[in-house]
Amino acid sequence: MSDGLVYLDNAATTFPKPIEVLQGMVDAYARVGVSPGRGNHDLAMQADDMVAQARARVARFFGAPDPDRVIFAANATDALNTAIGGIVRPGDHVVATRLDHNSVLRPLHHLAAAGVIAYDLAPFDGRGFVDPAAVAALIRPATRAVVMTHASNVLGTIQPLGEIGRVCADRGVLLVVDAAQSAGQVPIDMTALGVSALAFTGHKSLYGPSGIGGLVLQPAVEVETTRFGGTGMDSSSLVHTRAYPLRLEAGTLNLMGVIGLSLGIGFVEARGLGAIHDREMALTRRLRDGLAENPGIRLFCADDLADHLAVLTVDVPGMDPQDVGAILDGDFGIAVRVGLHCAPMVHRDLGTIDRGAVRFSLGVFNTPDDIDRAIAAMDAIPHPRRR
């Protein structure tokens, strides 16, 4: 993108889209784009098969066991909702973390306040990560589950989940992952890692369309109903089926993009895993050393960049970042992105809650004329440091 826009803000959308899952969901969509599930006519059952080929696929990225405990959803924030919202009880106690998103601390900011449960917040360190005995010494009895970001959307902070995994199984505590950040930029096995439930989206780094998502459960893990409606099975009855993955499915699923999500996730798996984000930690080293060099800028969590994605966020002393972020776009023709990120304890914690900050989060199509671009951008700033 070196000849025109300088897009620097893939952890909220990634973009652009690769051209062959744009043509190739056009092209699908266009032979099959039926109910999937609502027919026994020939499209009907070919765009079910999708579906099922979909399901799979995301199973076998993820680690995960069973193809009929993958969930779709509309981003990762439905999932998380239909996750909370179905595997809390009153009385429970959750442990979550000063790195997450709204998508997480909402959801239980309701419920506690609703009277229904507690929670608690483990901290995060100054190199932006949580560790595993703060955890643990927030579980108790009542704990029903431990749900947190994989990785953070601010930081880009890629968090022990192993070792607190190993926590929530030693202590019998489901361990529920935001992993909207991380899935299609590090490899994730949920049987590995000791993950219960991970919800995900498919417009980041999965490359896929918005409005296409999902969870995915491991087998013992029980998610009772909360939102209720057709599922083309069991009809006559009023009572919403119990049966995985409509259990968990109201209504007809977004086939589009569930096409796009499928190929998305190919287009991830063909370049590599690795590959991907060994590119793009290249160039996020790049533009770390560059901004470092800047005496006006002041970088977070960035001094070591190991087990983080490429997300670098900082703040520029004096100026509102999103006066940075005008000026970035509408004069240097850089695209990132400013305020709180939707993470506000992150940034209480950092000192930055009033205004926010600036992040740019890098991608595959990003190049180092862009890094470099960025660089000499908010080098031409006058920062009110340097005057």
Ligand SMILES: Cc1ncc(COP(=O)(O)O)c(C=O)c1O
Second form
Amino acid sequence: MSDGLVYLDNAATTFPKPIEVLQGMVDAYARVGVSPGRGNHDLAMQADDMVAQARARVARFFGAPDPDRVIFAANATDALNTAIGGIVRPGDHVVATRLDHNSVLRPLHHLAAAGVIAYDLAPFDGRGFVDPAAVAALIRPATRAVVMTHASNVLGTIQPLGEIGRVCADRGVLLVVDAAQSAGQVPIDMTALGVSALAFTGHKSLYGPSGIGGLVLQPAVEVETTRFGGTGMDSSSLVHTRAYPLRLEAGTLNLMGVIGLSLGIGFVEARGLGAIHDREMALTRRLRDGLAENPGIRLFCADDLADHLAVLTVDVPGMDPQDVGAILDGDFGIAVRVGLHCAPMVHRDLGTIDRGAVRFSLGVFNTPDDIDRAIAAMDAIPHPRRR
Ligand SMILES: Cc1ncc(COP(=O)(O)O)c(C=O)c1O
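Return the structure block for the form predicted together with the named molecule; the form predicted on its own was the one displayed.
Once more the chain from above appears, this time first in line as the rest of the complex follows.
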């Protein structure tokens, strides 16, 4: 990528997508792009088969026992709405965290504002981690679920899910995880971690297209239908299908997206999830070290990059992040994300709620040269502290 654009906005969506994923999608869709599960002709069955194989691949990838509990959705936001709306009941209490994205916070806020549930947010510490004891302290008899992000999209910190899973199991509370950032970056075995339901999105570190994601459920977790419609079965009944996965999938599936998601997971598996992560973290350390030498930059939660994704957020005191982003883009051809990153509580706690911050996030195609260009560009910006 080094000759042209330096793309460092991979936490928003990874770019570019692997060419084998894009070509594979077109090839498969050109061959069997019909409505899966909606006909008994051979082509519909082939499409159905492809979807079944994709469910099995997703279940394996996340350590889930039953492919029928892999529910395809439009993205992580859609999956989280399905999970939250289908799990909570009037009078319930939910625990989330101040690291959470609006895809968790807004459904909870909506239900709380309507008087259906109450919720509390666990804090994070100065290094960007939620203490499992702080989650435990907020659980009360009415608590139905802990709903939280696996990794912060602002700070890049990977939360201690295994310990929180044990707290939830001890207290008889479901653990619903937003894995939008972590899926494809770090291994996730939902059974070993004690995760009841996992929401993911296909277009970030799974290297699939936008418009596809999903919700993976443990077999004992019941999620009620909140959307109703055609499923291709039980068509004489006006009652929506109760069997999974169709209980939570209404309408024609995004077949092209499902194919792309499956190919994206295949891409990550072929390169090796650990190898991708190690390489990205080596580049993230290089970026951290370069930016740390710049006296005009304040780095958030990057002293110790243990339990971290390839995400670094910085502030340039005295400069509007929008201006930093515009200079990086316009003068240096470097794409980053500026603003609040849809996670308002994090910015409140960092003291950046007014203008947000500047986020660098890496992907599989970034090179050391990309990182050096980003460091040099930040050095060339006339920061107020050095004028
Ligand atoms: C932590 C986190 N959760 C949820 C989402 C929502 O993902 P999507 O927009 O694909 O639904 C994002 C996307 O930025 C995210 O970073």
